[in-house]
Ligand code: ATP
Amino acid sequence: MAVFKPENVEDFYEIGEVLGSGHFGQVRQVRERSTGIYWAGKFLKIRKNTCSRLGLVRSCVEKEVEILQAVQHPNIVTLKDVFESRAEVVLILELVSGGELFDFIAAKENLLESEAIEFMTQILEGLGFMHSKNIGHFDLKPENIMLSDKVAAQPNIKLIDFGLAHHFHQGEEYKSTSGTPQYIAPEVINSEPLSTAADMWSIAVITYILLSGLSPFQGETDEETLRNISIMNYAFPAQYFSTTSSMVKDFIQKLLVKIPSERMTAEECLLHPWIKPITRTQVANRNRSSINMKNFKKFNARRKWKMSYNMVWMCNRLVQLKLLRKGSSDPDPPQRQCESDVEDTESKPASLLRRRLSSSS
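Form predicted alone: give me this chain's structure on its own.
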């Protein structure tokens, strides 16, 4: 059972600068008064009543808190405290200050495949621990893979954002159509029962991008991307994989499998020859291979640009809505008694995309 403290968070923490903001709240740096240690405070707006659409449903926050309390691991962000007031819930989390892994890598001149494997090993160890607890992340993507400290000699990976995570119980059938199109598994698109194997598909996509700077299923539109995933339309173009080892292709192929039960598990991935070489030849091949840094930098620049574009689009949309509200002679018409939040049409739910995909085929 998730424990929510009714005390005022400001009695225990000094509230500092904003580190980021999202649809339902913001993340701020906070300083613990008793120790002076800095943490990240995730301030989430909670719906005031069942009619309201402004804010998160409290049960969703409870679910995220319970999952974070169950996955205490060096490669998973740590939850320290949870405070609750009438209008919001505040999660006190480990301050992950190293930025995104992909940004860290893109700043380098080159990266050996063996160095990339060190990062993937940490990701798999954190994910494997989650899966051992019957918990799936279901939102693995570059934005949710961070570094605890970028200046450390041995950078430590932290998996973050458990808003879509789910704890499986025996005999349960769980379905979800949420996620980011280019990273979701076929069973998500088809609205089929999910398992932790859906995360392993995402691991394959992330590995493919990391090594080549190319997204395996990315189309001109989200609909085309989802179609490519559904029909398993991907390849290993020689111009993008010319510097990589053949073992990584085998690693990816054993994860990009349409039947979830036939994909490698996180534990099996850690024993794969690409991660844990068996022969001297495998070690030698891996050590002289490198990622396609030139193309990876281009991919990461496009990814960051798109994130910035979406943020500017959302800010402009909010300004327009405020102006429309000010200009309305009837700000609270009878047919619209409930509060409403802003729909982010730039990042469409996979469920909407799936319906559009099926209607166009």
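Positions refer to the first chain, counted from 1. Whichever C-alpha set is largest while still superposing within 1.5 Å between the two forms counts as the rigid core. On a predicted model such as this, the values are computed, not experimentally measured, just so you know. What changes on going to the form predicted in complex with this ligand:
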The other form holds:
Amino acid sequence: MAVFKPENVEDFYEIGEVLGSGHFGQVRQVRERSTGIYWAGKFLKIRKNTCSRLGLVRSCVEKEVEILQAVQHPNIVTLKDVFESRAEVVLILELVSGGELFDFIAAKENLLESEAIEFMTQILEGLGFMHSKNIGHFDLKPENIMLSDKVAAQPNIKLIDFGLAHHFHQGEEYKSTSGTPQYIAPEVINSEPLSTAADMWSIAVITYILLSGLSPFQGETDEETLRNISIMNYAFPAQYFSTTSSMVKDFIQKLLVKIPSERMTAEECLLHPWIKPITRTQVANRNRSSINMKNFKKFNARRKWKMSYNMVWMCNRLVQLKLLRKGSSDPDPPQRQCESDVEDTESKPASLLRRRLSSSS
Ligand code: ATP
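To complete the pair, please output the form predicted in complex with this ligand; the form predicted alone was given just before.
Below, the chain from earlier opens the complete complex, with every other chain and molecule after it.
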């Protein structure tokens, strides 16, 4: 059980600039007074009483902390310390200063498929390690895949945000309908028991986007996106995949499988010929291919635009729609919110979005 220190965090750390915001608070750069070393402080507002809807339930923070302690790996952000006051918990994390992987790639002129594979390998190594400890991330998306620093030619991947992660115990059945519509697996939408295989679905979506700049299931609305996932409505349009290898399609197809146990595991992915080519033809095929940079840049620009407007949305409500729900009577455990993928606000007036934001932050 992690120690939540009752001391004032500011006695030990100088609080600096905001690095990012989540649903329950901010992440700020902090400087350790005794060493001068910079860290990232994740400030999470805690719910003061059971009737309140403001902030996070403390048990959710405990869960995030316990998982971060269990996943010490070069491709996963490290937790250093935890402070607690009456209103908030502060996680002192390794400072990941290289920004998001997708932004790093979008700033380049071109990216060979082999370079994209280097990054995918690191993501899979971090994820494989988590899965070997029976921990699922359940919120894999471009915003949560960062780079250690900006200066290295080939910086290290760091997976962040373990707010939706879950540690499976023997024989346990776990359900959750949280996540971000574009990236969630069919079993999440259908409120079925989850396993670490749900992350592998998200890996397929991320790979698909990275290579083509197209999001495989994206609809006009979140409802449409979720329906596309449920019925596995996706294709590999030739104009988006003209520069990529055929092996990547096989890699993606072996992950976008409806039955979770039939998807490749992270370990199996690392042995797939797209990641680890065996024959000379496979190597040549890979070296000739590149990602669809023009379209990827467009995708990333749209993604950043959506983030800057902070279009927050609860897909928990969406998956409760009768249309998509299979009629589970199980009460859901306390859950966090998730982000919408849709660009327009027609179905979500600004006032409603603001209310949602203020009720959680
Ligand atoms: P959400 O509500 O979206 O799940 P959250 O409240 O769980 O978010 P994080 O996703 O962990 O918060 O962090 C929010 C943002 O802060 C990230 O997108 C990232 O930009 C930044 N950030 C988080 N951790 C770090 C870190 N260790 N180093 C640098 N920046 C970070």
